[in-house]
Amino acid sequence: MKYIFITGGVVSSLGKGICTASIGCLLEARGFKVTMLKFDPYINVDPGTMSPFQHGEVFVTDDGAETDLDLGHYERFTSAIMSQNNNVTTGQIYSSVIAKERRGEYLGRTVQVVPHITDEIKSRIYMLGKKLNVDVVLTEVGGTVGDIEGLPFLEAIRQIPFEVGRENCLYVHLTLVPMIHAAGEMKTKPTQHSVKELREIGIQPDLLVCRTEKRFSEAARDKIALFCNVSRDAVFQALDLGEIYEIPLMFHEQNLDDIIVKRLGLQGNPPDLASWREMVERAKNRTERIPIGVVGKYIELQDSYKSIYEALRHAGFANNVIVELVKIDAESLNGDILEETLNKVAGILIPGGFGIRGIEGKIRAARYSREKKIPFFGICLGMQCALIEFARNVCLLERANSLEFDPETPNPVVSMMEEQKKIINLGGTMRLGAFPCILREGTFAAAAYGGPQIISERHRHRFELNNKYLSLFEEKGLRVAGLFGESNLVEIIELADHPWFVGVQFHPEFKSRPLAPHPLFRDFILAAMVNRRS
């Protein structure tokens, strides 16, 4: 088994996810199964209990975990399906050892960082390798060289080639090469000194990444590999594109991964990337767009909702058009403000999220949509404002509201599930993971998954449809088009009288691929485009 290790300097925010997704893209091209590790260094268990404008989105895996969301890149660039043991934070590591250290594992001995922590790290590496058999294990560690919380991590992947020997090891070292533009110049200390960081650790690393503005000149590539002890052809370029799916490519001209191969003594075929080479160039020639507003509380930070704007570009790859983001601030829509902002746009969605603020802007949107007929699409809360909103204004039910934002409302369209009522602790406690949906036939939802049939969506939620105002709900023209069967809960609901109005409980965003876009994101956006166009 090969180990490939991504650590990144001067600043954080370089890309190390992407870079470590479009590693695994090339490497699945040339045919070897691969997967991918994330060390996150912050204390939390997992961010689920994070802020989104700390942390950006949760991705959530099949089996459960709330985790960083480069496991999100993960995915869209390589085939490999995360699990909770893709993502190791410290607060995991520090809990493990603990828990033995309680009862009585290491038999009396002091309980320090070396050995015990950077050995319960190396044990995540090798226990995720072991489990799904790969041949390849690239791990990403989190922050910034020169973090102090990132210490035990680098440690740790140290020692590795001690154990496996170091023609199995290699380490890519993603820096910046920034253009200082009142000088004209690039400059390349910010790179050595972090390389001359990371050596002091006692990491050499075979490989650098450089993230710049344009190309540098070879002068400058002579002087990074002269002055942070690497050969010549392995110091990279990672240019700022347009299409960030263009980037394993990029990397593929500069025979980044004829590199990786060759150092770790791999035997491959070489790289099949047409359908994604035809991907990207089908994203890079498009013309028409599609404005879709994005109705959300956390739009002030990109990464708040990646997986949900990501979802949106494969939907516009399908349909050969670019979708265009209009981030809407729900706290901003009311009276003259929600007619002027939505009038602009062909469709809306109303993604996830927790708490009251912003609630009442989401529900006029869903308004706004229902009565002017513009294709909706509603997640989780989206699809949770949309029942308060059906509730309110077609049902008349007075003060119809969600017991999360109005534990007092005589009309709790939306209840804390049964199973949530009695759990204290909110980390890793809600409805979480993947779970069936059975589709109905005739419904928008069918249409799109190609009919009738058992699909399954990855879920993160407390609160459900009241099933007692079901009945109501129907009699007034709501459509239920997917149930859970087991506790009968309403995973999709639908208005059969308008264009394209759909709402999920789950989060369809996160199995969307540039390869293979979502299908209700893909129908969602060719009713926008039918409703631009009419």
Ligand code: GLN
Second form
Amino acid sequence: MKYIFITGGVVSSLGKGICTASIGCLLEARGFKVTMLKFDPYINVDPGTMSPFQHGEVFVTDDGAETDLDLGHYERFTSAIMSQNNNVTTGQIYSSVIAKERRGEYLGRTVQVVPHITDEIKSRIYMLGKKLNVDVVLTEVGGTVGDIEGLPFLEAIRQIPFEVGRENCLYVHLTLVPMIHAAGEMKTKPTQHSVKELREIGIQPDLLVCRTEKRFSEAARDKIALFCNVSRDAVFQALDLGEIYEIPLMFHEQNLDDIIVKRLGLQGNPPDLASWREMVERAKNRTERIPIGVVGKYIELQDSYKSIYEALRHAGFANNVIVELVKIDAESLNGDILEETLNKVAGILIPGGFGIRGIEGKIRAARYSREKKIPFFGICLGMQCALIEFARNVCLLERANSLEFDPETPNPVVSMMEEQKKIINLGGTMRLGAFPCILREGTFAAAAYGGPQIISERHRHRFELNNKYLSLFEEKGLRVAGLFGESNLVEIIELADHPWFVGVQFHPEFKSRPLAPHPLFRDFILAAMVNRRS
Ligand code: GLN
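Can you swap the form predicted alone for the form predicted together with the ligand?
Expanding to the full complex; the earlier chain stays at the top.
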């Protein structure tokens, strides 16, 4: 088994996740089986309890783990399926070391960061590779080199070559080569310092991937190679690209995958990037634009709705249009602004979320979609808002609400699942992960998925449509398009008398891929295009 470690230096947000995912993509194109592991050096057990303002989106895996959004990149760029074993935090490492200590497994020894924490970290890498029987495990260490909390992870990956052989390990370091505009110069010093910092810990990077806004000169490359102690052909340039799915191709053109397989002694096929290349070419040649309103509460942040934005982008690929995101702050949606904002978009999407802030604006947006017959896609909380709206304005249950927002409501049309009522701990206790859903014939959903069938989608919520109100809803024109048979939970709602109005209790965005756009997103965009043209 081979091991690739990806670290980052100088600043955060350089795109380590996408870099890792792109290397995975290139290795898969050469026929290797890969998996990716993300270490997050924070004490939270998982990001599930963190605010999207702190952390960005929480990515949910099939097995119901709440994970870092980089796992979304891993799944979108490769065919690897992520699980709870693919994202490990300091909190998880310490929890298991402390549990072992309590069970007496350390046989009276003093339990320390080195070797007990570092051994636990290493074991997670080995376990994952072994369990999945892959050719290459790519391990990304979160944070920036020099952070105190990242040290145990770096020490652990430093030790791995002593156990598996240096020839089976490769260290990739991602850095920044900034342009100082006033001087008109590209600066290599931050990269040199960052590598120096790594070497002090005992890690000599093999490859450097340098983020840069402009291509740097051969002289700059020589300088980086010389002072960072890497060969010239091991210095790569990661330019800012408009289309993120072009990144693997950019690396390939610089022979990044070539040097990786050579250094690791991997014997494989020449890379087959034909379908990836075709997807990128098609994406770059689109001209028609379609404005889609995303009504949320974290819209000022890039990362909070990452998978939603990516799924919309994929749906654009499928329909050969550029999906123009119109990010709308739910709290601002009122009065004239509502009409002014929403009459410019061809479709309205309300993503998932928690808490009462912005809810009334989302409900108004759902009403606007219903009444003006604008294609509507409500996801999780978005579906719940559509239900509240329908109950209030069509069924005339004036104070209808979700128990999440009004525990006193006389009409809890969205209420808590029985099992959820007993739960006290907030972390990892929602309805999480993949559940089957039976589609009903003659619905938008069945048409999208290619006929009535059992689908599997990922969930992350506590509340559900309250079945007590179902017959009233159906009488008034709402239709159920998908059910979780086992407990009769309504997973998909639609309005029949509408061009395309779909609410789903699950999160389809987590399963959309650039080469396999999600059918519901695809049909939502198609409906928006039809709406725009009519
Ligand atoms: N807050 C809602 C619930 O817990 C919706 C969750 C979501 O949108 N992911 O059911």
